[in-house]
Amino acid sequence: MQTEEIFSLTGVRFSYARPPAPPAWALDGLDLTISRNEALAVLGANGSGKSTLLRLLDALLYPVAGEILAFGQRLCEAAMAEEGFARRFRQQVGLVMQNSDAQLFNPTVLEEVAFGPLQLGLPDSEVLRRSETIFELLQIGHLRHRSPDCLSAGEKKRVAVACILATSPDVLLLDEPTAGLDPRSREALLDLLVDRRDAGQTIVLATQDLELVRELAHRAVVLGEDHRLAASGPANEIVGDRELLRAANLVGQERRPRYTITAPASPPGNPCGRL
């Protein structure tokens, strides 16, 4: 059976630099395709391009050469100027950022998570429901008349999830998503998205948590320092291949400890160790 396309890149490049400054590539030359119900990790160091990555994919930013075809349309800034094509893929795809405090702004939870199905024109009734369904699913209902600003990490974490979630999209862009977070909200999160997997979401995640890859990803890609396409694979192969990992600036060399630690030793007369 063939599999539906959701994304094709072909030969993107970007630069954050503009004319007349010469360009200095964030992504040279990448070429990608994301099938729907797929789990896609982008892997990479930092400066690798993966947030950038991300943002083409939310056409937040737009390639200086090479095309991206969403949902087999060309997307670019003219595609998004038409208010049909761009509400429909507003609703489609949604990106949560690394840092969940660039994401929220209202005065309440409950604000927040109304924010995207409003804006999608939905009638009233039907926020409300979206946003009970999504409280429950998180498990955030006590937070929805709290400020966003006096949560911790991993609530504002699963807050900028629920108001992604509130517009039912088809593809969930994740960038670092498990970044500062405990143990806690770290396996919550993971439960929730093995769930949206398992539930056929299309998820793409940029991260360099080589276990959430292997719990949650079907494939993985590698960005190189070079900002290019390093390896693309399933996922348990990629973070196996420490060479891999290593080139790309994902795991250190191993080594052995440089110094060796022993105990001070017991004063005369005692060896116990006891003051």
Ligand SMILES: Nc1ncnc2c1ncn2[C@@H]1O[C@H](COP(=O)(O)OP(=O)(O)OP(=O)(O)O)[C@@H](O)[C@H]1O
Given for the second form:
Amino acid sequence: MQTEEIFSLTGVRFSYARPPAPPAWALDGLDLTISRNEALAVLGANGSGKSTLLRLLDALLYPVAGEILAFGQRLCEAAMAEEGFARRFRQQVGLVMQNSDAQLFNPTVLEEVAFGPLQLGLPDSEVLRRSETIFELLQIGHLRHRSPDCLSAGEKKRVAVACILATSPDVLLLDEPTAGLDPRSREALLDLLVDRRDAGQTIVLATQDLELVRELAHRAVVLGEDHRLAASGPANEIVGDRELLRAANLVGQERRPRYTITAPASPPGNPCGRL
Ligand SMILES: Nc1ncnc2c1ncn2[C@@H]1O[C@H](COP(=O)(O)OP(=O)(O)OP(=O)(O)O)[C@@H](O)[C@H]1O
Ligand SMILES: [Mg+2]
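Same protein, different condition: the form predicted alone was shown, now please give the form predicted together with the named molecule.
In what comes next, the whole complex appears, and the chain from above leads the way.
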């Protein structure tokens, strides 16, 4: 069986600096293919280019050099200016941003989650059904009448994930989806993503959460601090390669704490020191 390439990147370079400023490469010469039904993790230290890669895959940015093919067509400003292509692409690809504040703008959580499905032209009854299903799966139903502005960072992240899942894109791009989530929320999200993966959803995930990579991803790529591809391979092999992870600044050196705090003696009658 032939695997279908969803994205194909050849020699992709990107710099946020624009001429006459000299380029400062956020990604430098990236070759990468992403296939349908694949769960791919993008690992890398802070500033290595993970979010930039996801923004490029979502056509929020375009390469300065090299090219990206999406569904066999070159992803560039001209293609996204074609209404038909842009609409299809936005239906097929959904990005959960690292910074939820950049994604959320509706007055209530319910309107936020319903926004995408309504834009797709789905009937109200289907929009409501999808919203309620997602609320239950991500355990955020109690937030439905709250303003996204007034939520905690972890609550915002769960709402941001819900918004994209509600549109059922073919390709799910997730930028640090578990960052800042408490254990129960993380488990709920992980269960949901594993189900989606097993149902054949294509997932691209930028993260430093090695456990998440181990549980969810088929394959992992590592971006080095030089913004180049440092490694690519089966997720469990990449996550098990301590030397590679240390070189890419994804795990630290073994370190003894520099300061130890000595607890004061417990008062009489309170041997455990608990209040
Ligand atoms: N809006 C921007 N303007 C200028 N430079 C930027 C901008 N966003 C990112 N950069 C730079 O591009 C490079 C890659 O950043 P990016 O956000 O893609 O890294 P990252 O791997 O997602 O990091 P993190 O783990 O901190 O999320 C970094 O050198 C960063 O300083
Ligand atoms: Mg990032």
